[in-house]
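What follows is a single chain, given as structure tokens, in the form predicted alone.
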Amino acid sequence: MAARKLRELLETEDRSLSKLVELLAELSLRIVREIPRTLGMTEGMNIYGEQQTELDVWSNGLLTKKLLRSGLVRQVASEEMETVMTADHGEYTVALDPLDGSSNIKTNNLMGTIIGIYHDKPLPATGRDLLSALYFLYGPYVEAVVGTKSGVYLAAPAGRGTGASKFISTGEPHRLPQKGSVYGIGGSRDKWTPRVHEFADTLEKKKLKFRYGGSFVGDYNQVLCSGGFFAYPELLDAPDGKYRLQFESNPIGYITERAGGKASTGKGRILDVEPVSISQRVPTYLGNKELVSEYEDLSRTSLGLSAER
């Protein structure tokens, strides 16, 4: 199939949200050209105790001011902020994390921004109602990961023009591989639970490699091109994992089932989890089908085996 550009394809979905992908992808190009640029850190901390560098506060400034300027966004919640923005007009809510792995700067290693869209939703808000989610990951390449109803495009900044028409597709809907490949877990081995310790060493058995850089975007693209799992686990001393819910599980989670695979908590669907805060965190379970709903079946087991007790 001849290479199309993202906005062709997003049009015959939807006019206005082929727009505001457009802007967002055109603002991703701005934060790659700022990263070098921007590398020190702030005094500041972000709301859950995080050192903010200046680059994430720099992106969030963009990223907000822009989308409630473009007339197409009513609502923007974001990782870096405490409170919900809202602008007069605008038939889209947005989720987002600015910059996801900006600790990876130092070292020049993999980053990028998350987002989910919603259609007239206000947040927090389930991920089954979300319509469309993307992140785009700052590697050697910049790419476009884009989850709408129709499937998964993967687009990169190789065509002609500027912005955001440069972003160019196959495409052809992206699918999870069959047979995984690679495996990653986040959090400190001694803080993994009996299970996840237990699943590791079946994805070691099952000849699965392990993948871990410290930037969601960038772990999780490889299970997504080479298929696997990947998870922020529920740990010892965190039961509700990492990741939150608005910003990360919701949107990656979107994109995983549109790819064919499967997105868990653990004990059920990421996408139905009802949200109690625009914070919330839950364990984020990823990948083929076959290997999350077998982590699920571990969780069951385990859970009896300690009700029994």
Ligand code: AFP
Given for the second form:
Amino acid sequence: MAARKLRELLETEDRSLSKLVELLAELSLRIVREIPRTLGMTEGMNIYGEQQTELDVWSNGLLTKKLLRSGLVRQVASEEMETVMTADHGEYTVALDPLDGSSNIKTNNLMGTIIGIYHDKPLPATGRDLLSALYFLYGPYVEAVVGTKSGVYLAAPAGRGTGASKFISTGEPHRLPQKGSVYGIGGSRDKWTPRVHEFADTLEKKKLKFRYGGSFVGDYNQVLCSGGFFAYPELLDAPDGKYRLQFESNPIGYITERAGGKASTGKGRILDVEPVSISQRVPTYLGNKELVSEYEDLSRTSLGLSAER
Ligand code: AFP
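Given the form predicted alone, corresponding form predicted in complex with the ligand:
Now the full complex is given, and it begins with the chain already shown.
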């Protein structure tokens, strides 16, 4: 299949969605340009008690303002805001993690922007209702990973022109490789539950290579491209793990399923979790179907065991 501009590829599915993704792609390139100029921390905390970087605040402001003024988006919720923001009109609802992995700024490691797009659904919403989900990975190059009902497209700003028109995709939907070769698991090892330890041992025995950098988009992208398993699991002191259902687990879970993989809370499908609040967290297990199912089986059989290792 011939290389295609991302905008044109999405236009064949839905004209307005293509315009929205075009705007997001443009903004992602602005965020990347801003990274070296805005390296500091703020005094502020987000609603989860995490200290915000200047770039968290700046990118949240940029995305929220531009989306609400676009005429396309009626509601925006963000990991960095306590309340859902509303515009007078627009057909889409957007859930944002404006700068995932922002604590990686000081070490110049991977970061990204995660976006869930719904058609006219109030937030919080179930992942089942997502129309599209995407992320931009800020690595050696900016990569757009866009999941829609027809599949997952990877694109890089390798074309001519400015902003979003530059993003070029092979035009072929991406699938998780059948046999996985890498894995990553977040959280401190001393806080992993016995079943998470046991499953990490299983993955080692299967000769998967451990790769972990502390940014969801960066770590997940390795699994999407090489196949394998990625989790931010339940922890002994945080049974719901770290990831926010609306802003992290649902969008990446959607992309995983569209690429032929599986996205689980350890007990069931992430996209089926009924949301109880905008800030809700869920344990998150993603990757090749057989591996995620194997973890679910282990989880079922070990339920009721003591948390001591
Ligand atoms: P920050 O945005 O504060 O850097 O958090 C990033 C994150 O939510 C996610 O991107 C990482 O996978 C995870 O935290 C890393 O957490 P640990 O440091 O606990 O492994």
